[in-house]
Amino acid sequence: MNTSQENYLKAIYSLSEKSDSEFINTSSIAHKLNMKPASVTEMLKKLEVKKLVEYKKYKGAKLSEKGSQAALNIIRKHRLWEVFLLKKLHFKWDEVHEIAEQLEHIQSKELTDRLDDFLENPRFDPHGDPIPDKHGIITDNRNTSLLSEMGVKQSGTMTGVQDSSSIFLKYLERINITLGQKIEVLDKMDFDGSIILVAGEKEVSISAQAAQNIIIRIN
């Protein structure tokens, strides 16, 4: 597979995680990859020939078992490289995604396995997403909730984000909310859903939109 084909598999996998439909329509894939629907249809037909997806006109595509394994392998490489960039090369957590997007296409399985061992087999990437193992198995048994769903006086530990964009991660750093930070909800505003909380020892107020993108492991 080339880089473009790998990006399609990863995009379909990502969209399928958030969809109740068996097939992902071409317009959703086109939007995700910033491509024209006609180009997406053409690529899906090529991927079907390689038995990586099942494509149906007017319905879209779903990953085959072979395609799912390939997508999970790409995701594994991406998240391992993010850990490496953060922990070993000291990039910030809002900088690692774009670089890992390039490194995830390295084909060497041996390199990936050695990288995993070198990092002592991390289970989560810098944004809190679980890392598939070499067999494509994802294990995540954390008792988590979105910050927006927590009640007043509830507390927990920040373990991940729904939105890993650079602008959101920089915003979280600015208000002292990072991975591993202790969080306690002090109050919730009925008017707009904003939340007043303590992050570490600092009291901050965040919007409902931000709270919907922060994942907390409940104490």
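No experiment lies behind these values; they were computed from the predicted model shown. Just so we're on the same page, rigid core means the largest C-alpha set that superposes within 1.5 Å between forms. Residue numbers count along the first chain shown, from 1. Compared with the form predicted in complex with the DNA:
- Domain rotation between the two forms, with the chain taken as two rigid parts and C-alpha atoms superposed, amounts to 9 degrees for the smaller part.
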Second form
Protein chains: 2
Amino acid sequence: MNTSQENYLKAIYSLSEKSDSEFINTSSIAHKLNMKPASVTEMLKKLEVKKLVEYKKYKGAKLSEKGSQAALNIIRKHRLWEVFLLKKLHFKWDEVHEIAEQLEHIQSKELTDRLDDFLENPRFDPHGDPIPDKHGIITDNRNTSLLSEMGVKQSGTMTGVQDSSSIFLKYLERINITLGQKIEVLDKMDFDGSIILVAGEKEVSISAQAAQNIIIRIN
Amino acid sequence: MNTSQENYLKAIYSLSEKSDSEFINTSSIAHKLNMKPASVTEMLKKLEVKKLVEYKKYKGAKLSEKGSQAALNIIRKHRLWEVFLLKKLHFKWDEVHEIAEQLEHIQSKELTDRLDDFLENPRFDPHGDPIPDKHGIITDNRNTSLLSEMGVKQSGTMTGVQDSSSIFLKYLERINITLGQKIEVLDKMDFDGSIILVAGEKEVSISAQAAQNIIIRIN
DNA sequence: CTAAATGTTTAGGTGTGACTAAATTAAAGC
DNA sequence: GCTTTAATTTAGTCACACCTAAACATTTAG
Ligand SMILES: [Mn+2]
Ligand SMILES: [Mn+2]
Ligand SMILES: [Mn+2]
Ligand SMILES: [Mn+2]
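Next up, the form predicted in complex with the DNA in place of the form predicted alone?
Every chain and every other molecule in the complex is listed next, the one we just looked at coming first.
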């Protein structure tokens, strides 16, 4: 398997997490990977031959067990490298994702497992996402919710984001909403769905769109 | 530039170090990269267009200044990652080269420079090769020689190898000739060019072929 | 229930980096 | 110097991962 195919598996995995339907359609994969649907169709057939996905014409694809394991392995590497970049090389949390996109494709099981030990087996990456163990198992038993789903007067701790883009992470940092920040929802505006909350001491207003990308562990 | 082209530049650089002629011929590059001469010719033309090499028909190629800098940058990354794998992840010295072949192609100047600092700016890799600094400058002012070039009664310290293959490194370890080992040449056999030396306490005999791949810092 | 709109696949094409076989050039031997 | 041998380049293919445009299937709306 090569970088391109690995990126497809990862894309399908991540779309499956959010989607409620079994099969992921061609155009959503294409959109995620900045490619054209026609290219995706071709690749899905190749991945089917390799028994990494099940592909149904006009319905899309779903990962096989083998495909899931492969995807989890890439995600594991991605997140471990992100921890390395942040903790050991002191990159900022909005800088690590891009470099990890490259490092996740390095092929060496031994390297991954030793890196895991070197980092003292971290359970979450710098954006709050859980890191699969060497068997591809994710143990994430935290009671989390999207900020957009929280009710007034509910409080919790910021533990993750749905969007790891640098532009979003920089915005969060600017308004003082970083990993580990305690927050409490003060008000939800019917007008535009924006949310007013306290982050630390300060009161901030957040758009509905932003709130859909912030993960909170409920107290 | 991609992995393939980077490997060409690295190959040409390393062949230039040993060769006395300016231009490196097609077949030696092909041999080094396990490819056919015809493929090399094609690639040399592409690298010429990118001003990374100067290519003369039937003579071969030589790196331009731009090409040299690119090659040195890849070598820098390769050797830094090797140090990382050995010192931080505790790989053995014969295991690091293969993984570094992959890691050397990660594109991020920031990453390379931070890795350099994290490792406390090492000057040599696990096989004794010098590591170029961030400007591509190699400062290797050690008085070294190939073991095969040494005379009887000369002594020194093992500081490097010419051949980083796992099979050769394992052999060296078996006969107790590792980095930092003090040695003294006892005898050179006219019969087959083999060399008899003391490594630590023990007396060992080494073939001419092996001796050509062992670098010694002269006392 | 049918027609239009939307999503998906197929067909055909491109750039890249490899290959083999044939043609060409350079080097070596006499 | 000429001829044989060896190295190199050229010509023609192939696999891969992408693309566009056209054909086709499914979904949605009237
Ligand atoms: Mn990431
Ligand atoms: Mn990737
Ligand atoms: Mn190496
Ligand atoms: Mn390489």
